[in-house]
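What follows is one chain in structure tokens, specifically the form predicted on its own.
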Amino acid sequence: MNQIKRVVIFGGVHGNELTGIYLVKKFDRAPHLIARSTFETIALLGNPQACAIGRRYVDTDLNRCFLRQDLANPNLSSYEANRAQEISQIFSQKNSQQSDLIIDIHSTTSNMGLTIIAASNHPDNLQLAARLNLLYPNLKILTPATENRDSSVLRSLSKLGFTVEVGPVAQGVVDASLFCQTEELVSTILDVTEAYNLGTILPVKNPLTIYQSIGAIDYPRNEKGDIEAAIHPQLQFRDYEPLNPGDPMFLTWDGESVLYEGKSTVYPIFINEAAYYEKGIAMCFTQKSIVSQ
């Protein structure tokens, strides 16, 4: 692995999600937390003036604006667009030589426990995984379906790095115990950082089980583009368990369930997320594999 020299940890990218947003200003108020003798650390609000009213974003979701066009175009004139850009800044600032990782803290209303997802399938990046899974052993591993730079969301600014969902918890609240959790994840990360840099740290060999996301599936709809179903009470809280062709999948306000019509098993995440009703997404598919290191 590569020297890496800075780290960057962002909270409250979405101003509503609150374990992010504290924990950045825990760090701002105590650095001495994320000091690592062999990186610089950097802790940010991604987006302050959400943060600031409580709100998810103030104009359009700023994790939705880091394609290379819109990084790239000066009549963006959103205050999510401008803020990308400023944050892309300090990123394109840096030696060429240098390597930099991204932790990117969010939180999540449907029942993900502790979740990173990959910043890329860099071989770099699924060994820190799989030692993070080896002290985590509870700790999911999301990898992007393709390796497409250009991606709309912050992680995508480095091939190193992870976003971090954690949930149960609501929007605009705290929850203690995942926030200590949150907190110790991240210090875990920093601390193998250290040890990849330090060289004091074995590869990891053991096999790796990732989930890949495949897609998304949207409510049930009615021609006015009405909701017409929920999740089905047997499908609520079970993110990363199998669904299985046949399964029931939503209930109509009818009493109706909606069975799940694909041809193979998937497993579904970001269940009945709060946040993704405006996006159409009533769940993410993703594909269970093993991968050896």
Contents of the next structure:
2 protein chains.
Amino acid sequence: MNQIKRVVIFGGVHGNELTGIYLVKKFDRAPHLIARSTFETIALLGNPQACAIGRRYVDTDLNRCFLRQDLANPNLSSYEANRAQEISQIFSQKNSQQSDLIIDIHSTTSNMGLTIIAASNHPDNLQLAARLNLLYPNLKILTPATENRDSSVLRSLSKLGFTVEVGPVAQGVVDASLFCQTEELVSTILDVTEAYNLGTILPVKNPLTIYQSIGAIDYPRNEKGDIEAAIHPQLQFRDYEPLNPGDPMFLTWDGESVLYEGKSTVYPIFINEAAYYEKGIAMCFTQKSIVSQ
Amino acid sequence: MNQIKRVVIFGGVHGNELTGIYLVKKFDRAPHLIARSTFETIALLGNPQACAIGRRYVDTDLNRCFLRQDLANPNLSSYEANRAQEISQIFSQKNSQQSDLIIDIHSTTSNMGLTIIAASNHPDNLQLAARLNLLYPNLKILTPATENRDSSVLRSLSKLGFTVEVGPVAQGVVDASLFCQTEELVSTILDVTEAYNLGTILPVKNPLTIYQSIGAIDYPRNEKGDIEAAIHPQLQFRDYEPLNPGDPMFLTWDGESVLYEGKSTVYPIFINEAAYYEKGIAMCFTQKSIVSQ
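What would the structure be for the form predicted together with another copy of the chain, given that what you showed me was the form predicted on its own?
Time for the whole complex; same chain goes first.
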């Protein structure tokens, strides 16, 4: 088991997700809150310019700028492409005996409660997730279907760590209750990391419920690209609940239901996430499974 | 009683409030939905460029551009100042025997349910509001504390009409259930207007509960302007409920409650509205009163 030498906490990778921004600012003022004895902790604003203007991004979505080829490309000139290259420098000098762990704090307009998205399926990372799940039985755990080496998201810079998603909360808004829950979860991740380094963490033997993304679905759209339906009221706010063949998925402007026509039950997440309208994503489908540790 | 010759329905005065935008687009495709026999109905996107980029505004908040002096000022050059002047042209040629009525559809991240904000306290306008309230007992009615002649909001262009506010819904998101409720409310306003023109509307004698804005309060902020607290969890989503002296109002990042120190009970609205962070407004205070018709 490698020691974790450093934990890097990101907030504000999207400049209109205020929970992470104000948590990072709080940690800046009170670093003792994130200090632990066996590793260094850094808290960083991911996209300071987007935070300053209160928008998701300036030129392009920073959390899609971490493909290895893009990080190595000196010709990219968008603010976010350059910022991604700066951020990747932090993780570039690795000692093979020591690891970094990333905590990247996001919020969502979807009703995803507290969710962690694992940076990788590395056994140590899943052990950390399993330990967190014991402490937070309602915590949802997403794991990558494949390894993250060719991923464009920030968390892919490290094999250890998590994107934290908290919702529902509107863009540009702090919900105090979710803020407090997120702060507590981050603190617990640090505690579990400390126990991991100290070797005092006991392996979790309980089966772990995980969700794996298996694709995304767009809204019905007309030839101009305008959406022609909204998330069906019976599906709205039902993230992580089963969607069965024949269940209503969308409601058109004229009041007609559009049904889910897949062949098997899926578990939608990111239902009606504001930032995904422009990405052509109405929701992501996941498979739910139970894995032995 | 003057005839209402025309109803103008606005959506997308703010380009990230999707409910009104998709309603106006629906009315464009299906004008029979808003056609009535005694008046003309027009549906318009208030701020087309802001709608196209999915932001509240391009240069400045269109719904603060309707001061009479600004509408008459040829030197203003922002996109929204010019758009406000274009919009005001629609209402400039008035026949003294006929009136226009404005319906301006907005959404809010605050938990304001269905709210109408009266364009004026003109007795005919309050009668329309009272009739709507009979049909929608949960509808909340805001009335201006003073007449709107020096107001900067779009609805002030006419003495008859309402801003419709619907929430909570995140910016950049359609909530199908709220979409349907808003459509139904707009249709009912048209029906009530038709009855008003036909003289078949019976005066409402029941007392009417109204809310009048008496001011706004900002978040606690530090010297840089950063907010130092969020809406207290006990106040979040409690729009229109009484806030009594000593009740918690904010929760600082360090977990301390900030209490309401006013001397009298107020009824906050627009609690935690995303667009008001930049305006220095954490919530608006209203007085609740019951008026006889």
